[in-house]
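In the form predicted alone, a lone chain appears below as structure tokens.
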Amino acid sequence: MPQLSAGQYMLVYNTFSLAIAAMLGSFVFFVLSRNLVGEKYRMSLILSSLVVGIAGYHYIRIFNSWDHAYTLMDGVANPTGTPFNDAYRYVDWLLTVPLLLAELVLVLRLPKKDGTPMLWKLVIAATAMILLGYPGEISSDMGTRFIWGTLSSIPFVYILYVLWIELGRSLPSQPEPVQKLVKNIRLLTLATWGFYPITYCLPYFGINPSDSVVGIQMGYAIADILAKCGYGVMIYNIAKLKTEADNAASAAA
């Protein structure tokens, strides 16, 4: 870990500190939101809670992490010797990355014989896009970072296909604004999870160590609060307008 002013620690030390607040605000949001929508819709907000719960707990170790791995002494923080671990990021979207794809195959209540297979694609593919980004993230050999980073982009970009192409068809069954709501989730997709891969390029210009790590790990801080929190309540406001439209058909039967 290299040698950070003060400021640069703390910057990422509230930075951490607000998503942890972030993360454990949405739970509480989601959780107590979860019977304002149709039955049918709740599951995408029980995994709304997960996805936010499971980060708000990462983002607590990541804290500690941090807090570890740097000691404040004359304006300067200095490593402690502890490593700083980072794996905690890459092992919490392992098991939220799917689970966000997964909300949104199953707020749209797409018939079985196309939401099935799409959240399985979906699915596979996150996972395979994480697990092919984490030998990158640790290498400090820029090829081997590289290679990795390829790889891991072929199923982020076979991510985007699935929901552009192939969600798109399903699009005209909807309600003009949950049309709307998901072309606008798609989009903040789109930018949040496209910063990661810029954050993780970082090493590669040429900025110096303890302005890359700063800019990694507040880049990557402020996408997961978009990506996580900003994304669930769309998520929310989409199963809200299904459900109204679901009461209005009821009620016109």
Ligand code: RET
Given for the second form:
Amino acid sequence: MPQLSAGQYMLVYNTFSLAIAAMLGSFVFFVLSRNLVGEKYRMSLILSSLVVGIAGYHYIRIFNSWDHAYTLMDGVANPTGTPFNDAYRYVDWLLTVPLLLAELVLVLRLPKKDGTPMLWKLVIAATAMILLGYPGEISSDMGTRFIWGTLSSIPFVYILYVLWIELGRSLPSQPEPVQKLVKNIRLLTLATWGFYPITYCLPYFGINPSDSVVGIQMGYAIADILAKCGYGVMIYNIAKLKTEADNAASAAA
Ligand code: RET
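What would you give as the form predicted in complex with this ligand, now that the form predicted alone is on the page?
Up next: the whole complex, starting with the chain shown before.
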């Protein structure tokens, strides 16, 4: 771990603290709002609660690991020799990314013959993406980082293909307002998920190692807040709109 200024150290420290607050706050929101949507959509909200609950726990561990990795003295943060543990983040993704994908596929309530294979493809690709990214993340060798990063990008591109092309085919069968939300959530997915590989590439942008460490930790934490809490709120909106559309249809019948 490189030496950091006190300001850099605190910036990451406070971002992790914000992430814990966002995850725990979202957990309460998703648990309470479960009863505001139709029964068919509750599983998506349960999955949202699980995602932010798991992430809240991991951010507490990440925060403590950061705390133990540095000591602040005379305006400088010196590495203590205890390594910062990146595994918490990757294990978190391993658990939460498949859950996020399941949320999306479930809330759409696609016919089983389309939804189940699509979910399997997405989950397998997401697992491969994360497993392939980890050896690069923990390597201090730029060449190794590059190779694993490139390998990890292959399943990433495949996920985008499935979300754009295959999910696109299911859109016409969805109610009009839901179509718009699904398009938005796809864009949010691209915008937030796209943030992760860009953050991973920070060490290649010619910035010094301390800025790189700070940028990577802040980038991942902010992306996590958007991809888990923001995404969960969007899923909640879809579930609510679909509940209203179902109620209107049954009232008309
Ligand atoms: C890595 C390695 C470099 C190449 C790529 C990556 C992609 C990571 C992504 C992570 C998404 C995480 C989410 C977490 C939310 O819970 C592994 C950084 C493509 C897309 C959505």
